[in-house]
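As a starting point, one isolated chain is supplied in structure tokens, in the form predicted alone.
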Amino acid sequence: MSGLKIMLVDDSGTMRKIEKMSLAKIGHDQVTEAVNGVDALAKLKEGAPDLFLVDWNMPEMNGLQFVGALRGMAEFKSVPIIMLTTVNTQDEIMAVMKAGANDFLNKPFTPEALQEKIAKVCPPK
């Protein structure tokens, strides 16, 4: 279906194979998996995805902090960013969308939930 990179940040192994599973139901299998925000950008030297589903709380480095290392980062200034969260006050929210991150997905989601939110941070070219 899909021929998105995609790179699924969070600490939680269940978490990101259900994530996975869930990728894997709407057609995207190319998927890169890191444990937290310095896992992440270590693994870009391998290269770079075409989205990142960060997890907000996460060891190390959590995601609002990998958000903001990625836009300040030139080559991820336009990369499309969901994070996908437990954390869902107006604060908290604002703060992750003016980190950088295009849109949020509250845990748990369906993957329809997830792939209407892929669809509006990727759309077809």
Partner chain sequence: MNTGAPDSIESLNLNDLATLLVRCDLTSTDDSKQLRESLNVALAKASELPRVREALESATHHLDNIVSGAASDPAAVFSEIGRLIETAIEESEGMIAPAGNITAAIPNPPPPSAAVPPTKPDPAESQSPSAVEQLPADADAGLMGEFVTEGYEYIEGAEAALLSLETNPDDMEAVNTVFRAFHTIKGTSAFLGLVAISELAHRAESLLGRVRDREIRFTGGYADLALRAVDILKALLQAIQEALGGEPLRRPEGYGELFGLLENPEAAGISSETVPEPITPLRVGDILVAEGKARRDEIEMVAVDQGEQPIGMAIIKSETASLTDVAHALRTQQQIASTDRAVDSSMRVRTDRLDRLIDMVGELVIAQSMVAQDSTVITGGHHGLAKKVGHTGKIVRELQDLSMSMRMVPFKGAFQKMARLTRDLAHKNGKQVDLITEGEDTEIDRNMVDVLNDPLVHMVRNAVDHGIEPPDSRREAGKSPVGVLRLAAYHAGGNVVVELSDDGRGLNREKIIKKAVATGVIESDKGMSDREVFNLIFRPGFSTVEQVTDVSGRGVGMDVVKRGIDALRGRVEIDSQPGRGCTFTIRLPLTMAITDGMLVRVGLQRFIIPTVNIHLSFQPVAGALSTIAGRGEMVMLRDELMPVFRLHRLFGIQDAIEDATRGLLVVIGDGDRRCALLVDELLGQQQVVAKSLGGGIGNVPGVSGGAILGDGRVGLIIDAPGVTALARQLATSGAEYVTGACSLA
Contents of the next structure:
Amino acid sequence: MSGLKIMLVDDSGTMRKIEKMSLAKIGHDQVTEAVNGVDALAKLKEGAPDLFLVDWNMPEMNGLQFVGALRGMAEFKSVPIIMLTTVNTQDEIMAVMKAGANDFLNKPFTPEALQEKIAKVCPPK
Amino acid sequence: MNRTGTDTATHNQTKHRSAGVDRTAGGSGGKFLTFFLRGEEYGLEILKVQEIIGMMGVTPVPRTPEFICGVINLRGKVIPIVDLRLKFGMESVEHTEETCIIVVQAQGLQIGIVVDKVSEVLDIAAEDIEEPPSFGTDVNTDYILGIGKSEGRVKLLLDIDRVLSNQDVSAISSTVTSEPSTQKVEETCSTQ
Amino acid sequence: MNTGAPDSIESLNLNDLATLLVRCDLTSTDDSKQLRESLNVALAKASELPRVREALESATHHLDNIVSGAASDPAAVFSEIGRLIETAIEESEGMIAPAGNITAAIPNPPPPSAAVPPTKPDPAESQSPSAVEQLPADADAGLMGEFVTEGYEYIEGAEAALLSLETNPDDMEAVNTVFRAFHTIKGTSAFLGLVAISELAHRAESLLGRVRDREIRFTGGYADLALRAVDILKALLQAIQEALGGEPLRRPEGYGELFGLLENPEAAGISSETVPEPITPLRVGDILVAEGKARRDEIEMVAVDQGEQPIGMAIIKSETASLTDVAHALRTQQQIASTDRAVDSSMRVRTDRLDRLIDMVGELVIAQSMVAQDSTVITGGHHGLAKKVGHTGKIVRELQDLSMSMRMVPFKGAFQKMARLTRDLAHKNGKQVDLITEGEDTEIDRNMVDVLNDPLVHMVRNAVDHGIEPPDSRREAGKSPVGVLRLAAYHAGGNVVVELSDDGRGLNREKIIKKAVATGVIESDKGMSDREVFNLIFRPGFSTVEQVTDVSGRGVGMDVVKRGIDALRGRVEIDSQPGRGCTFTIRLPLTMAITDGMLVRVGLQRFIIPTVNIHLSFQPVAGALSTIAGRGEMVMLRDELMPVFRLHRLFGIQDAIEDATRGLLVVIGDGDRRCALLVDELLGQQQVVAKSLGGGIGNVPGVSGGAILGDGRVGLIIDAPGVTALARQLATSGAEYVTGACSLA
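Please move on to the form predicted together with its partner chain, as the form predicted alone is already shown.
Next comes the full complex, this chain leading.
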């Protein structure tokens, strides 16, 4: 077991697999998976992660709603969140930031790019 | 994530399961309709019983087993009638005022069974139901759910799905036999 | 370099490079310089793609040789450069799907086909390279497989949503579902290096994004685009699946066009307006068939299995038609429905409801006749009551006619199919055939038309293939070279009659006999009339024989004809004259809802024999009856000898008349299968509603079902072919007639 405790929220199983593989490549293998916001909230009971990687577009509770919900809970007010998505426009970037995410990463990304973002939002202690 | 398509498919496959396989009903007790056959009392799960009608004109159907009396018109629907005495290998008797047809839902079908006399509806608790004996009854033990006891009397609780199971009721029809048999069918059933 | 230089060398791709090369003037140093620069850019971009780089480096080297004058044959070297660039294009397309860009991150539309490398001037060949790709070299097969499976799930969700959008374009939840499908496929495929699918999904997602943001409405051309996108994505997923199995990764037909349209739909004149399409049928399946998008039998198969889901969805899932086609059909259907409402205010009714209505009306007719025949009504004294009952009867009969007419359709449709078939078959066989149809407006129960289709096809096929001679033979025989096939329908005696006659060579008695004897269908033709011989072609054993053309000119699949007609409780007869042609006459009841029957008594029991099966009934004189060794009891009617079967013995009924001269013989069956059934007496004509005997009894030989008789009891309906078969089976098995049945005890 090494690296950060990460919760990965994405409705696509293939996506989660790819993302997990990327995370493993850069030394993070403590990953909890959730298929949407609702599922993720339920899985938070199993323990708070050090970082959230959240897809935007998901059924039931989308990424923005989930981030909003997280930020509304005292214990998750400051846990870093990276949105994994395909934001192109200024409006979309604003929406991600307003919701309370720390950063975003456009798909597709390389493990290296992911590593950079993680390093940015989770400064080594 | 939309997975409903696949879920529905599996659901549909498992939906139609014959009720006849379930043999736990007798062990769990419940309401039973009791009736007489050659002086002995039998019981049917009340859930299987649709209605009880008086004996009526039965149209014999040729080339079917002896225990199939024929068919009747149940409010515009044609349903088959089985003489339970003959089915159980008992001798047939003249029909009386008390003879009646119990319409049951068995094997997913409506079938009428002819009995000597309908008795009552009884609540039989699970602890009053015993395993069927392996011998000593007039009726094939496969047909018996259990032995129910009530008011000091013993009733054979029937598994009607098995009694009217497919191989007995329907697979017989197209057989051609060279063995001439007696001709009880119309005599026993087509009176009235 | 005169024209067409790209705006910026940075955005140059390999295909542009190829174009540049074609236009390049060998003698111009400017052009050579630009080419060199472009190659450098391409080289820089190709740093990650070793094989592309290799080809480009080599090209650069050759170009330098030309420029420096070191090349002895500049033209040859030039074409070598062309070949190398082409190699680079192929390599890069293998690595990065679809656009042939060196820069994978900047998506470009697929290359225009104008970008023809100079060494390959044949335009026909030049279209293909971009249509075939390779899976990314480092593709993880497991992950790819998972992507495909998941992709299909998303597509399925999107399909359902798109169909619901067809009827409710403002269903935002559905829009989101489709959006999400495109979005997720885009994201995942991008990771997997599946550029073609990722980019298409990207553009489709943008389109749906506009719908979601209420910039455009999901109707008309926009809806079409989304539908096509789903179809193409589905095809792409399938292509990937096949590629995983080793096939080349093929880009589906229409990819390029759709890709272009999605970039700027408005530029292509797409809007939310629907282009109306004039089509008349009403069911989605009918529309698909009418548009040639699906075959009727396929649609019907789907309809049988559709279960709870809407037919549109079922059709898509079964891959009978594509989503685009189904959605179009739905739209057309809506248009028609709305116009219909305006024009002649008709409405659609589910067939099963109509069937039940007709069944119930049938019961009402019979119940009413029970009342009318009740002794209270008949035996005077209640004059007022009898009048009221009579009045009710009149209304009930009108109701019956009306409900029946709701399910009647003219033969026209069926006949038109035959006209098409005749034309195709005649063409294929090099024959000239005119089809003349008569009585197209004759109506028949809708439920029967479909069943009748197969027999008709077989008969027409046989007539054209084997009956009508080639033009030369016809001329030799003194006939017009053009054969005539006549298809007629008319009502006669409460039946529908369909006749098919040709003026071909007719049936050949000798050849049929030879074949029948050879295949063991008969032992000899002793005593067989022409009609009996002709009817042999309906025997199953007869038609399974190899090609029948050389035998009788008839027979392939004719047992299918017989079975179809039996199923309709009808009968078929053949008339044929050598050299003059052949006529099939099919007699069918008007409807399957009500069976016209003859009520007969045997002992204490009553049976219904469908009127359509009865030729005639007569009381035999003693002299006409005889028992022939090996053939059993026979009766001579006019000059025809036929077997006598005693119904009471077949069915084990007591107290029936044993002396045939005191009973009645009912002649049933066709041709040589004709036989006489002995019954006690005729009780009269009766219309009945045929019902199944209830699941518990299964098939009873000789009995097709039951019907409620006037007194409320059930009467069994005799299955004429079945009862004949049963009798013959018993006779040949050497068994005595069985009385009851097997006793189980």
